[in-house]
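One chain follows as structure tokens, the form predicted alone.
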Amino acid sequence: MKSRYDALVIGGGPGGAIAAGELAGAGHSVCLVEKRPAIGAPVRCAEGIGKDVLKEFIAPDDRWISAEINGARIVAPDGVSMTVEQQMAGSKVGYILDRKIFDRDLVWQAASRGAEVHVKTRATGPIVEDGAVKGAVLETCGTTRKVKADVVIAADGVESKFARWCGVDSAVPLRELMSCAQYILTDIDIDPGLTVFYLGNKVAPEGYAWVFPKGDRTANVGIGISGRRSRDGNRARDYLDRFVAAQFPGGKTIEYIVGGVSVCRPLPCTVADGLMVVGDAARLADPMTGGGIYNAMKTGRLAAGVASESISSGDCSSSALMAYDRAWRDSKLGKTLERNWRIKEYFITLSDEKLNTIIHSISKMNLKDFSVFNLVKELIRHNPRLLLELKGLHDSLKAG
């Protein structure tokens, strides 16, 4: 490890890997550090991603595709369900990944483009000079060293500390932090090409349960609940155990993971002098679904493009890096995040009876193109009173 690079990337997930690879490919010296001893582990993700967005970054590879998804089912609290078939979902169907292999592949690609990679290397604090971030203090194998860089990209996930150490307020309100637990279950009866989502306050208060296939008779089975609803006897794992006992009593658990997902609005600003924040560290997970793989890769690429220009021009001030913040906010991604946050804020207020009514209505709709946007538009068309309940959502939908 050298003492200076053009860019230092903290975090070896999809956002960090894409950022490091893009910068290295542009001819810059790049160091990517990951605090864990292995890229991609432990997995803290349901591992789903759409086919259409994945191909923006990498060609599908059977080595890291656990299942190909052709549709989805949404189950209401009363058990009534609606199924979104492939012809309705179109390009929005996707894959269930094996993140342990997928993440490593992305990092290997970054390394092949010239990025230097160091695992089991933890950032313990920023180097700040005249108010600007100029690198980080790194700890690796018991050794501490200072590494300087023109730009530091914080891609250290939902548990991100680096941005906070740099003075960025990255706190997530408890009510907007999803507490999640997930098992990999095997020997269970599932449709291997269908993801299933279960709604209801008894199943997962202010959240949902999911079944994401990972092959024949094996799936990621998890639950996310609002952090404010978590308490002794009713934590995410308690809800998950009850769900599994009811749905998959004979299932065998081969892996267990826990973690948090932010479902809040993004950080008010994702740059500072010498600093850029991407992916989950910037609170860019989808507030409706908690999905964040694509958002991390998208913002990682956008950040790399702006960082490259700033490094080349010798101006890595916040005003120069602000082009990144504007780019993702003005993009379809930024507008979708704001819209889905508004929808999420509405849905978490619903009783099970209201959720039943909505799912029953959806099951009768003829949606040629299924999306959150079209779904809510159809709900409003069939039930104009929703406009009053959704308050400012309609204007957001029209703008998006």
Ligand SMILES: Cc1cc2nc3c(=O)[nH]c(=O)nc-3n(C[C@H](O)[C@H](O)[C@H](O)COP(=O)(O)OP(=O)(O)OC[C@H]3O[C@@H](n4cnc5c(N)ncnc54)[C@H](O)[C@@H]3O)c2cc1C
Contents of the next structure:
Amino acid sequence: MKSRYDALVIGGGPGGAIAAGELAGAGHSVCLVEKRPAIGAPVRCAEGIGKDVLKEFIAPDDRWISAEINGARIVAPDGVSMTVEQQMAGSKVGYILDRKIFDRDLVWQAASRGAEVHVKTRATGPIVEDGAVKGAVLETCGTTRKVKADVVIAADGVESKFARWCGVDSAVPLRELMSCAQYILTDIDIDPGLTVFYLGNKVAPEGYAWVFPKGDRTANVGIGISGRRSRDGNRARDYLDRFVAAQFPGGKTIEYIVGGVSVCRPLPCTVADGLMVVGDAARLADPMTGGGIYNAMKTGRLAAGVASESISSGDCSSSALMAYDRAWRDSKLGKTLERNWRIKEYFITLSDEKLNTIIHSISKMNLKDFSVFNLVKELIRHNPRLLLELKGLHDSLKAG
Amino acid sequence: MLVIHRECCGYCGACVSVCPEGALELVDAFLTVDNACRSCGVCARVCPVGALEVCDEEPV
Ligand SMILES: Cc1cc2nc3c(=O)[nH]c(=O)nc-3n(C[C@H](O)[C@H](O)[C@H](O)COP(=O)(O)OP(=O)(O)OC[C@H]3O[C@@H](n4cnc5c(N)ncnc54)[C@H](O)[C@@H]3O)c2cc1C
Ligand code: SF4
Ligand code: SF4
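Okay, that was the form predicted alone. Show me the form predicted in complex with this ligand next.
Next comes the full complex, and the chain you just saw is listed first.
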């Protein structure tokens, strides 16, 4: 490891890997550090992603595609379901990944483009000079090193501390942190091409349970509940065990993971002097779905673009780096995050009876694509009263 | 004080993200708590498995 790089990236998830790869590809010296000994393990993800967005970043590879998805099903609290299918017959819309391999491939890609990578290496604090971030203190197996950089990109995920150490308060409100548990269950009866979402206050308060196929008889079966609804005896894992006992009594658990996803608004500002924050660390997971792989990769790429210019021009002040903050906020991603946050705030107020009514109104739906926006628009078409009930929701849909 | 039941912890970092004091940290699979902790219990609420517990006194 050198004592100085153009850019230092903290975290080897999808956000950090893309940022490091793009910067290296632009000819900068880049060092990526990941505190875990193995990239991507343990997985903290249901591994679902849209096909079209993924291919912006990496060519599909069978080694990390567990399943291809052509539809989704939403199950109401009373068990009645609604199936959403893609309009274009025959074309699959999404993948369920194998993130242990996927995440490592992204880092591999960054390394091949010239980034230096260090695993089992943790950032323990920033180097700050005259109020600007100038690098980080790194710890590897008991050895501490100071590494300087023109720009530090914090891609340290949901448990991010780096931005906080630099003075950015990134604590997530309890009610907006989804507490999650997931099993890989095998030997279960599923539809291998459908992702299934179960709604309801008994199943998953302010969240949902999911079944994401990993093969013909295997799936990620998980649950996320709002942190404020989590209590002894009613934690995510308790809800998951009850869900599995009811839906898949004979299933065999071959993996068990827990995790947290933020469903709050993004950080009010994602840059400081010498610092950029991307992905989950910037609280950029989608508030409706909890999906954050794409948002992490996308913001990793946007950050790398602005960092590259700033490094080349010798100005890595927050006002120069602000171009990144503006870029993601003004992009489709930024607008979708804001709109879905509003939709989420509305949906969590709905009673089970109300959810039943909404879902009963449509049993089959054909959509051009699976976005939350299209889904909600279609739901409103069948339940016009929904709009009257919440003016804010109306406005946020118009904004889309 | 905050007690960490490491035998249950799945080292997911959910608790770290909600701590208002920044007192928790995941060192790979080892969760640590420092003396900024004021025993507010927010982390114990959010934990998906119940691996955290605020106790009045140090357990014997
Ligand atoms: C249960 C669950 C289900 C989910 N399902 C989906 C889904 O189906 N689809 C989807 O798109 N998203 C899903 N998500 C969200 C998705 O996993 C994240 O949004 C995504 O991983 C964010 O990528 P990232 O690069 O920002 O952070 P991460 O992937 O979390 O990577 C951050 C990395 O930084 C490392 N790190 C942290 N601190 C330091 C430090 N101080 N020094 C060095 N390294 C450090 C961490 O070890 C980690 O490897 C889910 C999340 C959970 C918890
Ligand atoms: S939330 Fe619970 S399982 Fe996750 S790291 Fe904290 S103590 Fe461990
Ligand atoms: S009890 Fe409160 S202050 Fe202490 S670690 Fe947990 S969340 Fe942080």
